[in-house]
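What follows is one chain in C-alpha cells, specifically the form predicted alone.
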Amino acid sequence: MTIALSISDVHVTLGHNHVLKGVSLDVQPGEFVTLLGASGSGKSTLLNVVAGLQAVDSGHLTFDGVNVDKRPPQKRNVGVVFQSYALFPHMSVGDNVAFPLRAARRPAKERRAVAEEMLALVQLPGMADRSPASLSGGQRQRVALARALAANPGVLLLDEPMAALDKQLREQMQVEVTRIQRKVGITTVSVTHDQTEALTMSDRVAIMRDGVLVQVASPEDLYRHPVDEYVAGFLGEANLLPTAGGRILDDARDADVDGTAVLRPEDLELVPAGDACPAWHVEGTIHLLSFQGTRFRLELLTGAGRRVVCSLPTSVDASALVVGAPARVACRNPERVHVIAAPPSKAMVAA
C-alpha cells in the first residue's frame, strides 16, 4: 500500500533558529496523526511544510508517492481547517462551504449539491442560506470542516482548530471531527498542545520537541510505555522515581540509579496501616488532599521531598486522610509500572 504522506529528513530554519532539525514521519491512508507538543516545538511548521506554507531547507515530501516539493499549496491537494475558522463573513454558510470547487470553476448546480452534502455530514442540515455571524462557534467549526472536506482533499490538515472553543464544547466536538473523519477515511494530520485532544482522537501521536520527533505510538503505547521522562511527563500526569533493582528510591544520593519508574496516579492505592506493601510502592505524609469530582486528588511529599500524587474513587472514605498524617500508596499490578533505564554512559544518581 502506498503511504499517503512521506515525510522525509526534513529541516526548516527561521531567522537564526533552527525549527525542524531531520523530521521524518510516514502517515498510512486514512489514518489520523496528531503532532502533540509544547509552544516552540515545531508542531505547527512541520503542518505548515505539509501545506506548502513553509519552503525547507532540506528533505523530500511526497504525497501517495508523488513528491510535491515545488507543489504551491494550490497544487497540493489538502484541505485545511485553521483555528480562526476563516469564514468569509460577507457569503453564506454554504458559498463558504462551496467556496474550494468555486474557485475551481466548477458549476454552480454541483457546488450547491456538494455544500449541502458537506453541511449534512457536519449535521448542519439546512443551514447554507445562514450568514456565519448567526452561527456558535461550534458551528463555524463545522462549517469550516465541511469546506476542507468540500473539495474531496487528499490529505486533511487540523491546526488547533478548538482551541477556541469552551471545556465541554471542545470535548464534543473531538468526538464529533473523530466520527467524520472515520466516516470520509480521509488521511489526516492535526496539530494540539492538549493531550486529551491528541488521545482521543488519534490513530498515533508524534510527540515533538525542540524540532525533532521524540516518539510516536498509539495514544495507548505513549502512554503506558513512553520513551523518556519528557513524553511521561508531558503525556498526561505522571510520577517520575528513581529506581534501583526493581523498587522504588527515595533518598538516592548514595545508591545508583537504574532508571526512573513512571506511577500514573491512577494505577496507586492506598495502603491500609498494617497491611504488606508490595514491591511498588511509596510512602510519605499526606501533603494536599483535594476532591475533582470524579475522583479524590492526593499528594504525598516523600521523607526525601519528592511529590507522588494519587487518584482515588470517591468511595474512599476521605475523613481519614489529613494533611500531615503518614500514608503509604502502592501499584499492586506490577505491568502497570513502566521504568525507564538511565542510559548506560549517564548513570543517574538523584541529587
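Whichever C-alpha set is largest while still superposing within 1.5 Å between the two forms counts as the rigid core. Positions refer to the first chain, counted from 1. If you're wondering where the values come from, they're calculated on a predicted model, not measured in any experiment. Compared with the form predicted in complex with the partner chain:
Here residue 287 counts as shifted, since its C-alpha moves by at least 2 Å between the two forms after the core is aligned. With a cut-off of 2 Å and the rigid core superposed, residue 66 has a Cα displacement that falls short of the cut-off between the two forms. The rigid-core alignment places the CA of residue 125 less than 2 Å apart between the two forms.
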Second form
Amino acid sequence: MTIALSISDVHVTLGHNHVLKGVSLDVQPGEFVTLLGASGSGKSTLLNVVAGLQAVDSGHLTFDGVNVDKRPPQKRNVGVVFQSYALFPHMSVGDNVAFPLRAARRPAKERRAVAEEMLALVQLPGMADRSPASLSGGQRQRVALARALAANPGVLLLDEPMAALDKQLREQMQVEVTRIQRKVGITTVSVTHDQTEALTMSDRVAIMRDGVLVQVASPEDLYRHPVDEYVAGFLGEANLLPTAGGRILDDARDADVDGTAVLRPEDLELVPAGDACPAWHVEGTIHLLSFQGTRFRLELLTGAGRRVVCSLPTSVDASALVVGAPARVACRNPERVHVIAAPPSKAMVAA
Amino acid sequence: MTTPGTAMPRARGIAPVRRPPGTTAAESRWLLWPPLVFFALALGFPLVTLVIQSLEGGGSAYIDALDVPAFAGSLMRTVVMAVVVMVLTMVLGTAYGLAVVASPAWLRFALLAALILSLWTSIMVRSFGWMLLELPRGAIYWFLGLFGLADEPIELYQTTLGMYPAMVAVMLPFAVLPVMSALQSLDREQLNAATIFGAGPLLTFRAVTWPQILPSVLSGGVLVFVMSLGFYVTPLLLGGPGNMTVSGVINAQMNQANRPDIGAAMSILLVGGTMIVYLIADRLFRVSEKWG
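Given the form predicted alone above, what does the protein look like in the form predicted in complex with the partner chain?
Whole complex next, starting from this chain.
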C-alpha cells in the first residue's frame, strides 16, 4: 500500500519560534522526496507533522486525498526510521520488527512470518533471535527499516537515516535503502542535511530554509537551475558572477547588473591566450592550483577581487598554470550557464 | 565479533592511560585512605565491639538470644513488615517517578521538592508528624470533621495500619530516585517509535517503558527492604507495643533486661542477616550499580 501525500500551507510555531511558515508539498505515490536544509530549517518538524508527532497551527495534510489533520500518530499508518533508530533494546530483533503487528494485535504466527520476511528484505535473514545490541550500526539501521515497513505503511519517513553511520557505510546504505524503497514502491519522505545523500537517493529534493521550501525539483534540475544563490551554493560548488546582457561583467556597477550567472566549476575550461573567447568567460590571475587526484582545482582572482573556482581535467598542461600568471576561463556551452534574475550578494563563492 | 569476555582484559589494559597526567597508581592510592579510615572507625569499631560483647559468655548469648520468645516473633514481624513496606513503596515509588517525569515543569518541581525535603527531614520529626495526624483527635480526625465524617475519635494511632503510611513515606525517596533516573535516561525516540508503530499508552508502558525501568524498581525495592529491617522509631511511635520490631527487642535487652550480651548477639544476627539478603539481592538485581 502506498499513498499520495499532500501537505498544504502548514504553519507550526514552537514557543516564540515560527518554525514552518506555510509549507506546501505534494508527493506522488511511490516517490522518494528528500527535505534538504541546514539544521534549524524546519525539516525535522515537517517530518514530525507528517508522522503526527507535531500538531500544526494551520494548514492541512492529506493521505490519498483524505484529510488526516486530526488523526493521531497511531492511526496514520506511517513507518519511521528514527535518527537513533530507536530500537527497543530489551527485545529481540524479530520482536522489534514485529512490534507494529503486535500493536495491531496480529497473531503471533503472522508476526513471526512478517518479521522473517522483512528481515529477508533488508538482507538480514535468520537474525530474528539476535539482540539489537549485538548488531553493527549498519545492521541496526536495516532492522529499523524492516520495522518501519513491517505493518505495510502508506508512507515511509526517514529522519537523518545515515547520520549515525561512518562515511563508507553511509554510501553503501544509501544504495541499499534506495533499492528497498524502489522494491517496496513506498512513498518516502527523508530528511537530511547531507547534499550527496539527497542527490543520490531522491526522485525530488525539497530545499528548505527558515521554515520555507525554497525549491522543489529533481536533483539534476536543482543543480542546473537553482532559483537563487542559496540553492546554488547549497548543492555543490558554484561560481556566482554578475551578468548584464548575456555576458559576465566583472567590474560591473550595481546599476548595470541584470542577474547572477551560476557557473559550475566543472563547466569551465581554460582558454589559451590568442584563442577567440566565448561570450561566457572570466579573466583573472591564478590564485591557487591544487591537484585532487581525478581533477585539478584552479582558483582565479578577477580584477574586481572575485574568486572563481574551476575544476579541470588532469589532461590539462599544468606547467603553464603558475600562481600569479594571467588566465582566462570560459563556459563553451551556453546551456550550462544558468542566470538568476537578481544581482549577486557579497559572498561570491558559496561552498 | 568480540564477546564481553574477550573485551574485558583489553579494557583493563588501557585503564591506566585514563589517569590524570603526572599521577601514578601509588600516588593516587592515598585518596582511598580517608574513606577507609572513616569506615573502620564508624562501622568496623562498633561492630567489633558488638561481636566481642556478644561472645562474652563464650557464645551462649546467641543461644539465649534465640530462646527469647519475643525475638523470634519480632524477627518474623519485622521481615513481614519490611516486605509489605517494600511492595507498597515500589508501587507508589514507581507511580511517583512516572508522575515526576510526565508532569509539567512546575508540578515536577513541586513533586521533587516534596521528595527531597522529606529526605532531608529527620525520621524522628516525620514520625512525630504522622503521630499528630493519626492521634484519635488529631489532624485526620479534624479534617474528616470538616465534612461531618468523624463521629467518634479515629482508631489509627498505635495500630498496625497506622504505622504503614509513615514507613512508606519515610522510604519513598529511596524507591523514587532510581526509578526516576531510569525514566530520564530512557530514549524519548523509543516512546515516539512505539506511538508511531501503533501502540497506545498502555502497550507503550507495558512493552517499552516497564521492562527498561524494572531493574531500577527492583533495586529500589531491595534497598527499601534492607533499610526497613532496621525500623525502630516509626513502628514504636505509631504501631504500638504490639508491633515491636527486632530493633525494639534489642533495645529492651540492652536497656531494660540488662543483658547487653544478648542484645549484642541479636544485633549481630540482624546485621548478618541483612548483609546476606543484600548480597544475594545485589547479585540478582545489581542494586549497587543503580545507585553507583
